[in-house]
Every structure is written in structure tokens, then in C-alpha cells.
Amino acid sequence: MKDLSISARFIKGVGPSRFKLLNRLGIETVEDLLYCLPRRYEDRTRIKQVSAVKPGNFETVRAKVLTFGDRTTRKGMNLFQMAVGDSTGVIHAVWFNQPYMKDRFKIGQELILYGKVEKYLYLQINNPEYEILTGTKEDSISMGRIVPVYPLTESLNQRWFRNIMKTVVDEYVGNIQEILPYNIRKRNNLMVLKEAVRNIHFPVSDIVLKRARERLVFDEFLLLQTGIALKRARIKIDLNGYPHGLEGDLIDKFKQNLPFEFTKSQAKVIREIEEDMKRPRPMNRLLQGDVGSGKTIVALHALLLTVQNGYQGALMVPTEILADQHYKNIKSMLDGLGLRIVQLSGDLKPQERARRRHMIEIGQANLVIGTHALIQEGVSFKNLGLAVIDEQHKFGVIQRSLLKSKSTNPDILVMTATPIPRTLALTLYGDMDVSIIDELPPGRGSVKTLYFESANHGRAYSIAYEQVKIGRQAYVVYPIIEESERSDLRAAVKMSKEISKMFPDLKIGLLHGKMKSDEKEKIMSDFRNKAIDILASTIVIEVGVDVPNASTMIVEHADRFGLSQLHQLRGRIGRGRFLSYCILMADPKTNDARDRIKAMLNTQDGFRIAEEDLEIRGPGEFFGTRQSGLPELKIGNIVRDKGILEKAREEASELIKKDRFLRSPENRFLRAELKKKFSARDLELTAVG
């Protein structure tokens, strides 16, 4: 049996220099090559004649080079143009700013060209992919079949890589070890793994390619869901946490001080959290709720429950502005309850930082609120019972686990105001229990969302001015801080000066992430106290900032922001009892940008926004692997392949029920693959051992 772990360097045709290029793609071994999957396919069994291609379609043609040359346009752009043709007609291939292309072709060469056909004065393909046919055996891999197209660096060409892949598949695919037990393969009608790998690279038909892909997608999802199921089983069975009693007067006094009643949804979530916290195993719960739904007050209830039981509570937030806001609000709400609340931030003077750390270490601090400063070396808790992580998607998995490590299995509550679609939540947080606050507190004003092109700039700002004149305040948000020569985006610094000129009778403030903490704190304090009418800012105000008097949000270059970011920004207004306006200023140039604007105009439901965002961006960008701590999906797509994902989740659940440690002989190869795919730190797979 041939070893799949041997270096790809020793494959015929690779060698030292090309091996370095393969390394850039993450390829080191033969196994890495086998699982470097095509990004798309070209059906070259149906190559069209030039006369049959249609403008607007992506087409593949086979033609000969007739003539070529390059020229410089009036704007200084280099244009390399080549006429190719067959017996039925001529089509032009054009490459922009690539003058070196003229050295790659010769008159009479036969080519395969692939790209989108456009109709100008004549038929044209802009920047097409191409291959030069040589009349060698390599042509048989690239012609007359469904041809794989791989994600390569510029220095590697498709023909060479395809030839290498054919060699590797022919020589090594027979040595691939099947990882799934037979009963799972049979139950789900799955192709044998080695045949799936062979046909994902060189499929004999569309139907076989579909089945090969289904098998590899299933494997990816099963490994992912089994890893998550193992973590969930470990938390529920193995770990001893801090059981909390629900009796005590601290919570009662807190409720008596509140000027409002919990909503039904908040009360339901509080009961779920209490049930978790009274158990001997550690709580591991995700709390979802739209912007302004009252997650923080629910988290505070949980923090007081841990304090009532003699433990410490910690709240970690992504920005110092939010930490400062939470500290002030919580201190005010808990006034008179005799608690010590400590704020820990990165900009404290050494002596004060040491003093506060000492209070935390000896247990004098009941509640600790801070940014990533909470997880720095030197911060020790006496008895941390509950860690709350707010806006969890802003923290990487390592940061979250560092806070968790400040105690022995504390209860964990992570919160997000960026709603996560159910499909994605079950994938990313299958190891967690999920609570959802699905209603807003009464008395909130409605928000009207408007869209203006930049030509209507004055109209947008007149709305803000009118709102300020009746006693309200406004935000104006920009995607960048300073303008640069390479960018046409309006910058916060410059535009704050322009707004001052536009409205000389108003007080204009400026806020961005590069300011010192005390400067940011002063600006936000002035804005809260109505000493600033219009606050020009960057995305730094996206999360958690709460100024009920602000009624207008103008987002400049709204097409440059993500959909979830736009929804978060809109959540900064509508917090008072009056009508508010979210104004999106943009000249969108792409379909995705137009779709984001359309979604914002169509709904204010955060969960619908999240579904739209997932459809537009895809799961790979919605949450990066750095944030989730999960292995990257190479072929599976949790939106498109939802059905396969559900089947894989069911199989993973059954696997762990029947063989929790995957010790049985039929599961040994799956167990070995899990240990390769996941790091113990990321998913704590100690059960696999």
C-alpha cells in the first residue's frame, strides 16, 4: 500500500521550485493533493463553435489564434487583444494591463478559451481563462470531457496541475482508507470514498460528479457534527461546575429597583438560564436577541445569581466604549445593593491596574466588566462562577477559551445581537444550548429606513438637521477615518469638518477607533449629555452604544458595509419613544451591494436580515474559522447542502449515543480522522483521547 503522507515534492513533474508554489496552496503531501478540490468544472464535451456562443453567457470555445497586438488607451490602460476563430466565425479575447501576454501566443496556435461573452462592435471575451493545446497526451485530460479547474496561484497553470493530479489520482487513490462505517454508507446511499475522490477530480459524467460531491460533503459535515457532539457530551457528562441555589434576597432587591417588568421573552430566557445554573454541570448557553431586545439585563440577572451564591461574575465586551457604558449603567442599576463592581481596561495606569487586579484576585470584586484586558496574563479570579461574553462574534475562539480558563469550568453565557440563522447556529453552536429573546420591550419608537444616492446628499442631511432642531441628535457613520489618494470614500475626519461648515449653528463631534480611551469616553459622554448634536463616527459605534435621544443615523457609502453591520448601526437609533430615521447613502456598483440595501429597506427583523446575509455572503464569510474554532469547509455549503447537513447531524448524534468515545473497531478510522481535523484546544475533544 502506498503511503499518502509522502511529500508532494517527489511526484513526477513537481520538483523543489514548484513544490514551494504548492506549499502556498497548503499542499505538502500526496494526501493534500488528493483533497485539493476543483473550484468548478468546464464541460468540454460540449465545446461550442464561435457562431453558437451567446452574449451574456459563460462559454467555452476551441479556436486558432489569427492575430494579436496591444495598445494603450487614452486613460493609460494597456489593452492586449487577440482575434481567434474557427470555421464558423471570429471572436476577440481581451486582457487589461497585461502587456506580457503578447509573449505567450503564436499565430496558428490552437486554444481553449473560457469566459463571459460580451457583444460590442463584435463578440468579445474579457480576461478569459485559456489553455494552449499542444497535441500531446495532456490534451486528452483537458479535452472532450468534464474538466476540473483548480484554485491555483498565478505561477501555476491549470494544464500542468491537472496533469499532476491525474498522475496522483491514478497512482494513489486506491490507497485511500474508508473512514465511514458500512452501515452509515449504506443507510445514506453513499459512494465509496476512493471512487468519490477519483470522480471529484475526473468525473465520467454529471451524475457521477454529483454523487462524488455528495459523499465528500457528507464526510465533511459528519466530521464537523461528530466533533461538536463529542464536545457537547463531554460538557453534559464529564464536567463538574458550580451548582447555584435560586433562593436569596439579592435578586429580589434587584427586581424591586427596576423601573420596568421583564418581557415574556426575557422572563422565559431567565428561567432557562436559572435551570442551567442550578445544575452541577457548567452552563454553556448562547443568548440571541435583536438589537435593543434587552439581553444585557438578562445577563445581569444571571451575574447577580452567581454573586448571590458567593461567586464572582465577569462580563467581557469587545470595545472600551461599550465596557464604559456597561460599567456606568450597571453601577447605577445596582446602587444600594452593596456590591463591588470593577472595570478593567487596557489603558489603566500600572498602579491602578495592579490595585484592581488585586481586588479581583482576593475576591473583593463581585462583578468585573472589561474588554480583552480580562483575559490578559496576570488577571486571576478568586472564584469565577459565571463568564458572560457580549457580542461573542467579535472575539476569536482562543479569546473566549482564555476567559473560560480563569476558573475551573465556570458557567458560560455568550450573547449576540447579530442573529444567527438556525442552520448556522446548529453548526457553529451545536455544543451549546440556545435561548432567543424574540420581542422588543414596549415603548420603543419605530425606525424608517430610507435610501438616497449620493446626488441626494443634501436631502439626507436636511432630515438630520430637522431632527436636531426639534431636540434630537444624529449619527453620521463613515467606513474610513482618513481619506487617501487611492480611495473615493468620504472620511470621518474630513466630513466632520464639512458638516460643521454645513451647519455652523450645530455642535459636531468626531469619534473613531484611533482616539485614546479618555478622548472616546469624553466624546460619548458629551453626546449622551446632549452637548453634541451630530456625531461623525466610524464603525466603532456599531455595537451596544445606547443614546435614546439619537433619532437619525446617516450611513455614508452604505454599500461598503456588511448587512449585519448595517443592521447593528440601525439598532443605535429607535431607542426612544419617537420616530427615527436610518438613511443609507450609496451608489452600489455590484449585485451583492444592491441586495444588501434592498434587504435593509424590506425588513427590520434581525433574523431575516441574518438569513439574507448568509445567502449573500455565504457561510465561509458569515463566520470565519478563526472566530468559530471549527475546521474550514472545503466543499460543503451549509445553505446549499442543508439536507446533507441534517442527515450528517442525525448520524453524528446516533454515533455518540452508541459509542461515545468511538472506540469500536468500525469507528476507528473515523476517530483517527477526527483527531486530524480538530485541535483539542479548539473543540476540547478529550473524549477522543
Ligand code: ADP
The other form holds:
Amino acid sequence: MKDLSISARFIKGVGPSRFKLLNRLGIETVEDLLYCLPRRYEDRTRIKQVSAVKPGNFETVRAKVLTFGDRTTRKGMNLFQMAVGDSTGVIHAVWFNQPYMKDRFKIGQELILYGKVEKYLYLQINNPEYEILTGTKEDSISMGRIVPVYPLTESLNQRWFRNIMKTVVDEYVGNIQEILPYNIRKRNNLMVLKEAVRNIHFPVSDIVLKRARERLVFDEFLLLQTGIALKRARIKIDLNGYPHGLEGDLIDKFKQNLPFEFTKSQAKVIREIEEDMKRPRPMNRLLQGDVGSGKTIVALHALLLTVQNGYQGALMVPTEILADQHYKNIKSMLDGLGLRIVQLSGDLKPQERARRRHMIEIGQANLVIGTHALIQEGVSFKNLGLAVIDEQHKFGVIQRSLLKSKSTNPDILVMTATPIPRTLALTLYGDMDVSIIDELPPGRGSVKTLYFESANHGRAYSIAYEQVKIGRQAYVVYPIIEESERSDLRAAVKMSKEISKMFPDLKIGLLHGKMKSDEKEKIMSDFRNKAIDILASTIVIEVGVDVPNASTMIVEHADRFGLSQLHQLRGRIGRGRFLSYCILMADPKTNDARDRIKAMLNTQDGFRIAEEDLEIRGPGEFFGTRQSGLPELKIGNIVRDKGILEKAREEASELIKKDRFLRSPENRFLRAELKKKFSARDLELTAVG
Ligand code: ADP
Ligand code: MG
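Okay, that was the form predicted alone. Show me the form predicted in complex with the named molecule next.
So here's everything in the complex, that chain up top.
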């Protein structure tokens, strides 16, 4: 049997310099080559004649080079233009600012061109992909069939790569080891792995291509889901955490002091958390609740439970502003309960920082609230029983696991206002239990969302002005801090001055991320105490900030913010009992930007916003691989391939149920593949051994 792990250097036609170029694409071995999948396909069984192409469509044509030349446009751009034709007509190919193109072609050469056809004076394709045919046997790989197009860089050409790939597929595909147990393959009607790999590169037909893709997507999802299921099983079965008793003075007193009743949703989630914390296994729970639904108080309840049992609790948040807010609120809510609460964030003097760290280390600090400062090396806890991570989508997996590592299997509660549709939540957070707060506390005023073009900015600001005049406050948010030379963005700094000029009778404050911690603190407390009427800010107030008297949110250049960000910003208002206004100022230029604004006008439901966001950005960007801690998906798409995802999940959980450590012979190849895919630390696969 041939070894797939041999170097790609030994493939005929690869040579040392091209091997280096392959390395840059992450390709070292024959196996890497086999799993370098096409980006798209061209059906060259049905190449169009030039007379048959339609403007507006992406088309492939085969034609001869007739003439070419370049010139400089009025705007100083180099424009290389080439006329190609077949027996039915002529079409132009145009490249901008690529003068070297003229050295690549010869008159009379035969080409394949692919791109979007435009209609000006002539038919034209701008920046087409092209391939020069040579009239040799090699053409047969690139002609008359469904042809793969690979994700390559400029310096590697498709035709060469396709030829290499054909050699590799013909020679090595037979040696690919099937990884799926027969039953799984049969139940799901899946192609054999070798056939799938062969056909993903050189499909014999559309239908077979579809089945090949299905098979590879299934594998990818199955591995992912099995990894997650293993991790979950390990937490639920193997690990010893901190069993918490539920009865005690502290919680009773805290509840007596509360100025409001928990909502039904909050009460339900608190019970779910209690059930988890009671058990000897560590809690690993995700709390989803829309902006303003009252997650902080639920977290605080859990933190007090751990303190009541003699452990320490930690609350980690993404910004200093939020750490400071939580610290102050929690401190005042727990007044008189005799707890020591320590804040760890921002630029503390070395001595003060050492003092606080010491309190944490010897267990004097009952509750610790802070930013990333919590997970720094010098910070150690005496006995951390529960770690809460607020706005978890702002953290990466590494940061979450660092906090967890400050103790031995502490309970973990992560909170987010970026809700995720259920199937996806099960995939991404399949190792966690999920709680949901699905109602807002009573007595909230409603929020009106308005959209103005920037030309109407006077109207937007007069709403803010009127609101201030009846006793409310307003935020104005800008995309950046300092106006950069090239950009026309109105920077927060400059705008805060302009607003001051516009409304000399109002008090205007300025807040941005580059300010010192104590400056930020001062501005926020002035805003809270109504010493500031309008706060001009950058995105630093995106998450968590809670000032119920603020009733207007103006977002300048709203088209530059992501949908989830806009939703978070809107979540800063509507926290009091008054009617509030979220005003989006924008002149959107792209369809995506228009879609985001439309979505904001259409709904205030965080779940629907998240679904829209996922739709607009696609899963890759929405979750960010780094953020989610999942291995990158090479072929599957958790939104589009949802059906396959669900099947794979069922199989994964069956698999683990029957053979927890995948030790049975029929699962051994799957197990080997899992170990290759995930690092032991990422998915705690150590148990697989
Ligand atoms: P988020 O879920 O966005 O973190 P917060 O925890 O900041 O929301 O809560 C928003 C506001 O709602 C806070 O001012 C908080 O005091 C208040 N709140 C929370 N729970 C209740 C409740 N059950 N009844 C009334 N107000 C509540
Ligand atoms: Mg919050």
C-alpha cells in the first residue's frame, strides 16, 4: 500500500521551486494535496459559443487570441485589453493595472476564459480567469469535462495544478483508508471515501459530484460532533468538581435586598443553575438572553451560591467600562453582606495590583470582577468555585480555558446576548448545557428604530435634543476615534466638539478606548449621574453598559457596523420605562449594508437578528473559527448543510453511547482521524488514548 504521507515533492512535475509555492498553501504531503479541494467547478462539457453568452452571467468560452494591447486611462490606470473570438463572434477580455499581462499571450493561442460577461460597446469580461490550451494530451484534463478550479495564488496556475492533481488522484486515491464503519455509511447512504475523493476532484457528473461532496461534508461534521460528544461525556462522567449546598443565609439576605422580583425566565434559569451546581460534576452552562434581559443578576445569584459554600467566584467581562459598572453595581447590591469584592482590570499601579492579587491568592477576596487581567499569569485563586464569563462572544476559547485553568474543574457559566439558532448552538456549544432567558423585565418602554441618511442629520440630533430637554440622556456612537486622513468618517473626537457647538446649552462628554482607565471611569460615572447629557463614544460602549435614563442612541455611519453590533448598541437604550429612539445614520453603499439596516428596522428580536446576521455573513465570519475553538471547516457549511449536520450529530451521539472510547476495531480508523484533527487539549481527547 502506498503511503499518503510522503512528500508532494516526489510527484512528477513538482520540482523544488513549485514545492515551495505549494508549501505556502499549506501543502506538504500527497495527502494534503488530495484534501486540497476545488473552490468551484466549470462544466466544460458545455462551453458556450461566443454568440451565445449572456451579459450579466458568469460564462466560460473557448476562443483564439485575435489581438491585444495596453494603454493608460485618463485616471492613470493601466488597461490591458485583448480581443478573442471563435467562429461565432468576438469578446473582449480586460485586465486593470496588470501591464505584465501582455507578455503572457501570443496571437493565435487558444484560451479558456471565465468571468462575468458585461455589455458595453462590445461584450467584455473584466479580469477573467484564463487558461492557455496547448494542443497536447494535457488539454484533455482541462477540456470536455467538469473541471475543478482550485484556490490557488497568482504564481501557481490552474492548469499545472490540475495536471499534478490528476497524477496524484490516479496514483494514490486507491490507497485512501475508509474511516467510516460500514453501518454508518450504509444507514446514511454515503459514497465510499476513495470514490468521494476521486470525484470531488474529477467528477464524472453533477450528480456524482453532489454525492461526493455529501460524503466529505458528512465526515467533517461527524468528526466535529464526535469530538464535541467526547468532550461532553468527559465532563459529565469523569470530572470531579465542586458540589454546592443550596441552603444558606447569604442568598436569603441577597434576595431580601433585591428591589425587584425575578422574572419567570430568570427564576427558571436560576433553578437550572442550582441543579447543576449541586452536582459533583462541574457545570458547563451557556446562558443566552437578549440585551437587557437581566443576565447579570442571575450570574450574581450563582456567584453568591459559590461564596456561600466557602469558595471564590469570578466574573470576567470584555471591557474595563463593563468591569467597572459590574463592580460598582454588585458592590452596592451586596452592601452589608460582609463580602470582599475585588476589581482586577485596567491600569492599576503595580503595588495596588500586587495587593489585590494577594487578596485573591489567600482567599480574602470572595468575589473577583475584572477583564482579561483575571487570566494573567500572576493571578491565582485560593479556591475558585465558579467562573462566569460575560459577553462570551467577545472572548476566544483560549481565554475561556485559561480562566477555567485557575482552578480544578470549577463550575463555568458563560453568558451571551448573541443568541444562536438551536441546531447551531448544539454544534458549537454541544459540550454545554444551554439556558435561555426569553423575556424582558416588566415596565420597559418601547424602542423606536429610525433610519436617516446623513444629509438629515439635523433631524436626528433634534430628537436627541428634545429627549435631553425632557430629562433623558443620549449616546452618539462613531466607528473610529481619530479622523484619519483618507477617511471621511466623522471621528468621535471631532464630533463631540461639533455637538457642543450645536447645543451650547447641553453637557457633552467623550469616551473612547484610548483613554486611561480612570478617565473612562470618570466619564461613565458623570454620565450615570447625569452630569453629561450626550455621550459621544466609539464602539467601547457596545456591550453591557446599563444606564436606564438614556433614551436615545444615534449611530453614525451605521452601515459600517455589523448587525450584532448594531443590535447590541440598540440594547443600551430602552432600559428605563420611557419610549426610546435608536437612530441609524447611514448612506449604505452595498447590499449587505442595506440588508443590515433593513433587519434592524424590521425586528428587535435578538434571535431573528442573529439568524439574519448568520445569513448575511455566513457561518465562517459569524462565529470566527478562532472564537469558537472549532477546527476550521474545509467543505461543510453549518447553515447550508444543516440536514447533513443533523444526521452526523445523531450518528456521533450513538457512536459515543455504544463505544465511549472508540476502542472497538470497526471504529479504529475514525478514532485515528479524530486524533489527527483535534489537539488533545482542545477537545480533551486524552481519554481516547
Ligand atoms: P443584560 O442581560 O443585558 O446583561 P442586565 O443584567 O444589565 O441585562 O439588566 C438590565 C437591567 O434590568 C438592569 O438595570 C437590571 O437591574 C434590571 N433588571 C434585571 N432583572 C430585573 C427584574 N427581574 N425586574 C426588574 N429589573 C430587572
Ligand atoms: Mg450584560
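In this text, rigid core is short for the largest set of C-alphas that superpose within 1.5 Å between two forms. This one's a predicted model, so the numbers in the text were calculated from it and none came from an experiment. Numbering follows the first chain given and starts at 1.
- Put the two forms on the same core and the Cα of R528 is off by 2 Å or more between the two forms.
- Once you line up the core between the two forms, the Cα of S454 ends up 2 Å or more from where it was.
- G471: CA moves 2 Å or more between the two forms after rigid-core fitting.
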